[in-house]
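Only one chain is included here, represented as structure tokens and corresponding to the form predicted on its own.
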Amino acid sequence: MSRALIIGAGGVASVVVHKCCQNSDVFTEICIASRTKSKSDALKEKLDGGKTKITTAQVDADNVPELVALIKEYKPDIVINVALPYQDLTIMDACLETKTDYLDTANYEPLDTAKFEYKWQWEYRDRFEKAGITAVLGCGFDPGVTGVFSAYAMKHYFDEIHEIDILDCNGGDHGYPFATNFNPEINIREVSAKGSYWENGDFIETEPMEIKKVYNFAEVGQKDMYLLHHEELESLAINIKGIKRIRFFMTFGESYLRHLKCLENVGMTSIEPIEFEGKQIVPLQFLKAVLPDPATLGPRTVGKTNIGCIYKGVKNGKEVTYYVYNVCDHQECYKEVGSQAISYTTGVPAMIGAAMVLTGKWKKPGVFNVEEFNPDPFMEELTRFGLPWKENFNPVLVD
């Protein structure tokens, strides 16, 4: 008999919002919360009737005394944040106060600067450990799985991990000239920051897109991918035995790349406030405003998503190189549950990872990176729930 709050009510959330009702043995009840309550009310709508009950309310997730509020009166055993990047502090705060287990599926980040950084979160360690409560962080696919798969190649395949690429590629196409597949907002600040990838215990900076690798995915074929900084960089360099170098690349087409270049050149991808018509505006919001909702893209969208990490180390003295995979269909996900792979390839690892929490498997005090516990739980979950996991002990490496 577990309760879970899950704070959004977006596309990730609605997969979540699925999951968790087919997973109806762990999640018994769970409460919908975001700033629209409508959203919330029609993601209900569309999954009440079956063994979880579901809940709503209305929540602004900046504000501490309103989640403090709802948590207090809901009683969850867990809150899964879905919501933005920015309100992870003022959620894990509202956790803190109420001693409540916390998930989120990526790692906090300031309004007014583009930083991806685990620093503000790590800072709740001591606190969530004195409170006896389990953080668990950047519980997507990558962050998420990514970690997870790591953990998973250490405990199996490996002495040492020397070297991690991690290939993230998005064959779909949902026919606009110009669409992000998650939060404008976040994608484009994501995309145009400067790239950086680890190696020998730093961190090496490079210009945005400045390194471009090309690559054959099963199941996708040959995509263009770009080197970009990624959060779990930051954690792997940490907690993997061994590593040398980390990387992260994702695809991106011709088109993306030529509308995001021209939408930079004037202006339009600024976080900086300008003043329009007597008002402050921030550029990236208001393209935001005017760009496709991902939330939209699922019944359009064709293709598929092939996200996995290539690995270079040692067993027993000899080298090793091991690449795990999943391959996922936009139009499958969309069949299941209304939303395109990016969406799902986020949320049912949130859905897991809340479970593994309640079901004593990931329940420590204390806030946790994904790879920190044991992977293989988890790794079980994912085939189960629609992410399938493949494996290939002689990969092509990028170069």
Ligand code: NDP
Second form
Amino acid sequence: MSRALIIGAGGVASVVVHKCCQNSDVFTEICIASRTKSKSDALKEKLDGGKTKITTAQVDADNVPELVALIKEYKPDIVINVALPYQDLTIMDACLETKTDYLDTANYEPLDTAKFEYKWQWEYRDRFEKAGITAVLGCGFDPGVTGVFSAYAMKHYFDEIHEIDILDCNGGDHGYPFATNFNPEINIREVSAKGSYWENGDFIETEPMEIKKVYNFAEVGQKDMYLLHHEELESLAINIKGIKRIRFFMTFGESYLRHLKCLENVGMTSIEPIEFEGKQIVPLQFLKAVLPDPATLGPRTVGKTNIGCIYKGVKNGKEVTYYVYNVCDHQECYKEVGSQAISYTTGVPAMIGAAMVLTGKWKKPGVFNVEEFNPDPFMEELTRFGLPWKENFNPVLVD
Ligand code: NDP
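Got the form predicted on its own; could you also share the form predicted in complex with the ligand?
Then the entire complex follows, led off by the chain already shown.
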């Protein structure tokens, strides 16, 4: 018997709402609160009539007093933040003030610097601990399931993990020459930033898209993938014993990269405000407004995603390699919840993480990344809620 307040009503939120309704034993009541209330109302309309009681609210999640008032009125057991990373700190402030548990899927980013770091949210550790409340950070797929996979590998197959390669492959095709699979502003900020990987205690920086590899993904096929900085590198570097190197690769098609380069060259991906017809606008935010809304890609996207982690390390003095991954079909997701696989693979883990806290399995005071919790109950729920995983003990390694 519990209540969740879901903040945001976009692509990921839609999946979270569907999945909470499928898990109605845990989520007896949910409130969908977002900036544009009509989007929350549309979601409620789609799913009303089941066992989970749904209400909606309007909230500006940049405004702490507004959030506090909503939390005090609705009295949720947890707040699931699936708005944008810019809102993480204000929502955490409101959770502190009201002593409410918190979960998100992406780390805080200041509006004016595209820098993916946990430092701002880790600074809340003492205050959450003292308040006796739990914050789960980065509980989507990557970050999220990649951290749970790492904790699972560590617990069951390794004494020490020395290397991790996280491989994020989207073999989907939406038929547009250029579109992003989740919020365009966040997505483009991520892929146009410098790359980096962790090696022997330090981050090594690379130029954007400087390192390219080719990998043959199960159920998808051969794809080009590029090394990116990604937020879970920072927490895994601290939380995985004996780790020497962590890299993150994401696949991109040629058309996507060609368009991105062109948009970059003309200044459209910049986050520096410019003056336009007497008004300040941010080019990247304008670009977002003209690109297809990721929430509309569902019906058009065909193909599969394959996201997972390859580990190298030792067990009982012997070298071990282990690959654990999930394959998700865009059209299957669309049939089930009306969204493509990127929103699906993010929303399912967010719901499961919240259920872990609500059922006491991941309940401890403080601010945590997912690999700091027991992975086993989460891994079971992944299979139950649509993201089954596969293991390979003799994988092809990335050179
Ligand atoms: P969308 O842009 O589709 O949705 C964002 C939602 O947040 C919208 O409903 C938007 O409202 C709402 N919102 C934005 N600002 C505010 C505000 N100030 N107050 C209240 N609501 C607000 O994004 P996605 O659903 O694609 O992504 C959601 C989150 O998931 C992002 O943080 C993203 O980084 C993360 N993500 C994580 C992944 C992972 O694997 N870990 C993968 C993919 C995404 P409005 O409609 O008014 O704009």
